[in-house]
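Encoded as structure tokens, the following chain is the form predicted alone, with no partner shown.
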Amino acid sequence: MSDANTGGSEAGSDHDHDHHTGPGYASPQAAIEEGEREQLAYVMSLYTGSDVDAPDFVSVVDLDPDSETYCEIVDRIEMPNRGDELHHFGWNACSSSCHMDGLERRHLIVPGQRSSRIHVIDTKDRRNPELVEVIEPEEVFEYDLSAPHTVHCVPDGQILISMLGDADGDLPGGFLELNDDFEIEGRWEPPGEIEMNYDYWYQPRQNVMVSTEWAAPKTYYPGFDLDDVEEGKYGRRLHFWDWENGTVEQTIDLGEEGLIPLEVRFLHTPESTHGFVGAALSSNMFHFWYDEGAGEYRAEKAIDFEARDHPDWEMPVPGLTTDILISMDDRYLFGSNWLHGELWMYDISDPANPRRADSLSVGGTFGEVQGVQGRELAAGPQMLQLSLDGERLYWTTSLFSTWDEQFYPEEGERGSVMLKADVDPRNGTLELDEDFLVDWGDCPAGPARAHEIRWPDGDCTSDVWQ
């Protein structure tokens, strides 16, 4: 485990796991040692914004190399309505509920970004999950919220969802809380704590949550417009919350170099207050941590990806850092520069001084590899997921339907792909696995987009530890 531990003012360091009866693993190290190789993946799949008149669905992908259906979509859980724009999803329970006797990591909470409809999928039969419940948009709008995004379970069995807009798709956003029967409990925070919202992560032992900013749904739904950035319609701030009280304790403005901070991660070790956030438009990585001496959080730019010239662009092309994740041992930070077509890996053993370990140039605007098994790639690496042992990195290629259409219109025509790299954690290297390809261009109703990835037994972007 990383020794990157600054402690924190509210740290509850006496948490033990003598009576671990709930879901998940007692610690990140236990996940590495006890977790089995991923056999299946659940992948958000969608037709929203394409010419195919069909509902979005969740794909079940076979990842067992000894299986006859390896690299195939073996089941599709179709949504009951069209146009949801499935985006991010999460589990009803994870390792943070380690002391909740009787609670299972069994139900996927699957929101629709555009519809604000929230679906519940039962994965008791892992290869053949079924949709068991739907929360309709009108029930969500009653709390003056819309556009659900990040789903995390809460240690006592509840579920918290970041919401990016109000009932009309304007600002402010907030957080919606569900109980363990998948009923809406209400708003988690007092309204008005934040203006913009996007991703969030929490460290219960430190009594802290951090959230990021995208924009109002009405701003980003139609596509990206640089004028919206110049008019200040996109976010650039981090918010640090009192986890118990649901109130913002500190806000850090990342400035022009921190435009559109999207995915945010604390290190997995529950004692740590270190974390990273990717500023998508500025294409920078910020390191944040709790400064004991100052009694507050600080954030500094730690990695800078330079924009590159391209003859078809009137301005230098930013990397557009759209996703990041941290390996379960807290040693490596992985990320994707969607526009550049770059997948990168940094050693963060010293989180204040990340060291570039390796990268792959694949897909996107500049990628050296533009096809796998004869399948031409239409977009760059986007959503990432890493095996618990840190040896296999998977990714898909769709960002958001209207943004796909704007930057990579062929993504909708050909469909997305899921690719894989073999990771050598000892030497810090990546190698593209050219035998691995899952193709959403072959779906029965027509080419589909593929977005976020989850493992049935937990993964590097959904588990939190106490």
Given for the second form:
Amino acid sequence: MSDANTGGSEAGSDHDHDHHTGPGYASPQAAIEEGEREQLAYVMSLYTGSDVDAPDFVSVVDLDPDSETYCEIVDRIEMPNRGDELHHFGWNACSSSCHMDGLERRHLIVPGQRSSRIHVIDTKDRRNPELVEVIEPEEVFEYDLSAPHTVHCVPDGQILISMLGDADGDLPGGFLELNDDFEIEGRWEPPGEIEMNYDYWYQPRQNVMVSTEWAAPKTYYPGFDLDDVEEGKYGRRLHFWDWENGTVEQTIDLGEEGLIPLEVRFLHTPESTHGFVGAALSSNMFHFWYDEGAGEYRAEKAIDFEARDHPDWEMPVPGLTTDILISMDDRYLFGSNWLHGELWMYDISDPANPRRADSLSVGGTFGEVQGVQGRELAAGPQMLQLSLDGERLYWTTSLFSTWDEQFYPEEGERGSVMLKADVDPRNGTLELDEDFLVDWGDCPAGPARAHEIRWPDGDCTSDVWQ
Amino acid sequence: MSSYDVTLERVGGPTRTIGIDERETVLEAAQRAGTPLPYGCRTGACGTCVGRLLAVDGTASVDADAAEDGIDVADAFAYRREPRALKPRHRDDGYVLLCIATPETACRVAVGSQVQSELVDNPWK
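Could you output the structure for the form predicted together with the partner chain, given that the previous block was the form predicted alone?
What follows is the entire complex, opening with the chain shown before.
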């Protein structure tokens, strides 16, 4: 799509991208056409929860097949403290800010999930980024928030971070706002709008934000306990917000089939009101959309992954769908079933009726491929990232240090890997690239875990269009 | 002000005894003594630093299975704040959050990431 033919809304009708000088691409299609092949990846890398006496770090991974250091970690930006559990991160500015002269998509905001410390990394030198600011946990606790998770830039240059707990690791969570000098501006929403929090995404042209629910930090931090599920301590609801007012307009309870809704994505098209959320524990995908007639959002189960029996496991093993991603052209939904060891790809041209295109059985409990280049895989596919052109899908294998320890204890001993599949969007196929392997087992201080992946020039899970 | 000898036994690793001031947390003392322990939140919410009390001042060592024989964390440690990451069953089993625990007697504690991984096991296996 282009902005020229997407009119209709007030925001769209005066939205001229012809001469903007800000960061990002004018539209998702421009990102596909103008974006170059990813040369580097920034990857969250961690030692928290292990016996390795070293801080977490951000890895710079060489993805240029013509480079001598292809598939190697070419730089590591160490955090100043141990114990952060780096998890998710985001940019100070993205394509939503494309009218903001003077803004540059240059700084990575890197929170510590366990420490509640927030770091700012300057990526002006792409291969040698530099840590430039640190917000200490005590500054965050002053706003009665902890456990920072999803980072998105906000259209006027500010940064919004979903926070999963209060200062004690209890509920409720909320949202912390930083200004463009990377100082805490305050709480974004009036207190009391939500109890549980996790991921969020917004569609500014529709004045809507959607947020999901994990649990209180003190519930999920130590590990996953089925008793907590039975006691209702894990989330199953979606919250639809008035984006300008910062208030919840509608809450949808997804029920038993929507237990632990984690990653949530609107389609990239800024006009769209369709999106998907992965219910991790129930291992179902829900499609949600705005029902014009009813004047509210609706959510329906669109994909169901069945639990599977395994001789070594006493109960049927759920897929545990921990990450999902929508291609920049909004044509495919990708996801990872971490316990099963499956990557899947669905055609979502008709979002209400996803059609299975292909899948890859790799790692995890059932994966057909259990090693790459002789390196045994310890865990299933987890965090995903896709090239802007939709032709290369990358993933890492660590979920969360304590949950890794429960389900894949070998992950901590061997470290994580980053793998890649070649995607054929025309034919809707996935093929494992056996020549690609990045191994965190070889890190100098000892085996490390690897989590979320970002490209320097924006990617399929961090860019939102205004 | 008192100081107590706390013996930290890393599971599968070295054992080290350090004198810990009663106003000091085990984590702070371990860092001061150059004996790194895993940790995360430092507020008792995340459980990364968890240890398991093995014996209190001169009593015979026990393992987790023998916890019902009565080893009580409250005999050995005070908490600076609520140990939120521990459930009642964990507290009963002798688990202690070393980032917020200050010693009240000499004792022996199992430490290291192995202790954390004992806390919650795989519910499907």
